[in-house]
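First, one chain by itself: the form predicted on its own, in structure tokens.
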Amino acid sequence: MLRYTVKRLIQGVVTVWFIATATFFAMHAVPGDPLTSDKAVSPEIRANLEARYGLDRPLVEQYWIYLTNMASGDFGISFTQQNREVNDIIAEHFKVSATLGILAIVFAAFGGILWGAVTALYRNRAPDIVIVFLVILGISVPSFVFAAFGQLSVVKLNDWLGFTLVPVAGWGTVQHMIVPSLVLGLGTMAFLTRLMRSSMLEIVNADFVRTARAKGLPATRIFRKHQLRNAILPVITVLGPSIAAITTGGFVVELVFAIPGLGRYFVQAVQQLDYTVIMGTTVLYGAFLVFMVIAVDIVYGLVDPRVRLD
């Protein structure tokens, strides 16, 4: 188990240093300046930024400079945001984004393993037709689309009560965060329902069930012990890049609910060209995605007696 762990963890990091490494250089192959701006800047005041940030050593020297830092934890200084380091932006916006990402990836993993267990317990009758139907709509639908929709069923039902029983939009409070945890989970909850739904029907007739039940076991234990914990494992495969996915990609509903995350800094620095930003936060989802990779192998082995981790 520990030499899995390790070996896993190394090619983590490897995985980590391809990512800033493409990242790095796709940035500087983009066509711009990031020191460009609507005012006119003298040669000598150019000179000066370029050489506070770097900018004017070769392109190797950057590169070996920009991967001592981040081994460091140290991401630099944003280009557009005046004397803001980008570990300041990360460490104040990031944990708005991961809080917002926890709160979908709940609601979505207890939706999508309840309403798959029903649908394939119920196969081919009214909760069946009708849930899978609205997972067929959850997965083709935008996740815009749902954002907006749930912004005016919020503004209709404060309407209809007379006063705000849930905001619009901000952050700050619980109620805040209720729609727009719910509108960022709804894809991934439908997902998860319809890798259920197909897991469960697997299991329902295997061979270790029909002797469970032969063997006269209750029913629900049947469901619980042996079905929905051998079902649950493809689910538990996807669930950690779920929940990277979910933490790290609420960019439009985040935009949209006027929500203080890292997403609409990210956006903004690929419109303002800010290159440590972009390579900052893209590195930390990365690193992120890799982390959450891991995480579900070892989980995995941990929950499943028959997986061994060598």
Contents of the next structure:
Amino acid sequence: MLRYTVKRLIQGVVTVWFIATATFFAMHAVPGDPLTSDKAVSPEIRANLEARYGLDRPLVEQYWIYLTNMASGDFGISFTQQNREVNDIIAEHFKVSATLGILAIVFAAFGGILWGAVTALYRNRAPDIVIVFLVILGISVPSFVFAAFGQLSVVKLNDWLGFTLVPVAGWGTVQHMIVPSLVLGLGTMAFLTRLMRSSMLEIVNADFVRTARAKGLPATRIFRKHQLRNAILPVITVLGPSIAAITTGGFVVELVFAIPGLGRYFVQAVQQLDYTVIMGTTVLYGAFLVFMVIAVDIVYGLVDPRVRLD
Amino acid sequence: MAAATLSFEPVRIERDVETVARPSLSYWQDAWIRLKANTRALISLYLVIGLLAFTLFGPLIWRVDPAVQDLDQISVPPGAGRDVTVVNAYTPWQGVTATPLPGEPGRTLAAPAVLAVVGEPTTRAVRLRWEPVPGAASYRVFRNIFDPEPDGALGLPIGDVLNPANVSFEDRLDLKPLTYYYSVVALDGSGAQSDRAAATVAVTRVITAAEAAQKGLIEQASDARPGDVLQLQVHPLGTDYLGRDMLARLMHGARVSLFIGIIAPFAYVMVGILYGSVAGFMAGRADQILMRFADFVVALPFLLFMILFRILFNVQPGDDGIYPMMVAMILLGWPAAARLVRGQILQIREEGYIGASRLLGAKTNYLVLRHMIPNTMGVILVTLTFAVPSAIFTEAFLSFIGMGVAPPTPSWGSMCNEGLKTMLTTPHELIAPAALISVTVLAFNLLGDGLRDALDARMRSTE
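The form predicted in complex with its partner chain is what I want next, because the block you gave corresponds to the form predicted on its own; please supply it.
Okay, now the whole complex, with that chain kicking things off.
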């Protein structure tokens, strides 16, 4: 177990290094640099600026400097925002994105498991048909459409109530977080519901369930201890990749709900070629995803004793 | 005891059991029969064909240029009236003047007494006049498309009348054939506002005969007299915020969305097949290295790299940005297919028929091309069908956040982005492209389910 964890962690670090390297060289291959702007700059000033930011050195040397700084946790200073440290920028905005993403995944996982189990138990009856229809809808509708309609219904709700129960946009309080995370989690929830349904259907009439029923166990106990626990495993495996999908959708939801997350920030940084911000954001996102997947794999080993980790 | 007579007699086999009653089916024939039995999959197959026909042949039938702006019909919902009345050429209006009345200092201003429309309110001009307010230093005119009551939201301040002797205003600002709620307030010297005088004005759409001839509504300017009612161009699905035909834009947008949605997955699945079969066939150390690299690529934050690559490849401004997006998708999308194919190949290479073929002297190339790839075809096809919706989503995402297809090239994603801004007033601009994306993704998802059930016995879903 420990060996496995250490091995996966080392792999994770190597992956993050690869992400950093790929980003670094892809970013520097884009024509232009962060010092190019609308303002006319004399060659002397430009040379000074380049020397200040170290852009005059060979690319490999820049790469090496960046890597050693990154290893000590320093992502450098932003090019376009004077003297602002990337660490500060990330600390401020990543917190928001991560909160949104985690809320969404929690909502998606609980919802998916619950609805999936319900559909399987009520197979081919009204609840099943309704939920399966909603699931197909949830998988097929892009998240920005959900976001738009989510926002619209919040407007209508507030209008109808006569006061602001849930804010339409922005970030800060718990009320701000509810609608965006619901919207963000919806697609993933639909996907997880589908998965849970098919895995539950395999288990509903399994031998061990029949045995449990023959022993006279109450239905709720069979559901909790025998069916749910076994059916949940495939859902846990895909939670890792789902987190990636959620962060992707997060960009759009942040845009629609005017949430000060990293998404919009990143788009802006790419347009201005703010090297350090791009690097910091990508490496952090990448690391977040990689270690989430590892965490999910380790949890999977804990939940299912049949899975041998090595 | 009498000898027991057996009431049994051996069954005679009448039929020849060895006869093959039906021709043996190939894998694909069998799959097709299974698919045909699946109503849902079949309907989605027709839907996909219909969508392809919509985008490929649609523009041949509906020959409206998606870039042409119809300025008479901006943000028009489908099914809106197309009547337009012919009028004489525009003549300037002098306005209405009145002697300014002195006011008592310290008193708050009264609201203007009457707010009336002078002449016919048309999309060319709405002319308003009101009674002078004692003590007014200037007047301000507001316009709203919603009723200002009960919130008191007067709307857009469209003009300040700075001369108190002038008690009229001519509104020529972007008028549409709607009902407008005008409000006029008086302002005193310190800028304090009085209550409003209100007028509800239903505007009619007008055109001059010369303009109508120029737009091709009539043959010559002399064909229509003032007062005649003409019909504007037809827009079956309405127009967008720049007056462009929605149907034409949806058709052309489908070209972009479906082109990226189908070609990009096809390309990266091909790369994946190549990579995966090489890795699967070489096995051992080379396989490990190749697959480790694929793992790295999978770990790259997808959207972040899509954006980065798009910037990287899109050097020319004015590009439509379709190819950069495709290249980026291919560069990032192949590992999933590669993993799958590799897994399949690893499994198949241990099968008996491969051994038999090898024993008969088959070369590696022959084994891979003749046995291994065809046997993974089912899985590949299913992967491809499921990759299409995700590619369409990706395109829509990127265009939505403004990092995808560059305007004015329409794509469903960018149309949604534009429609979102006017969601409250003209929802059709958002609903049409969003519905098309949803239907397309739905069709490909259901088709994928059907294909999986038909092609791959092991992956068959339990529905």
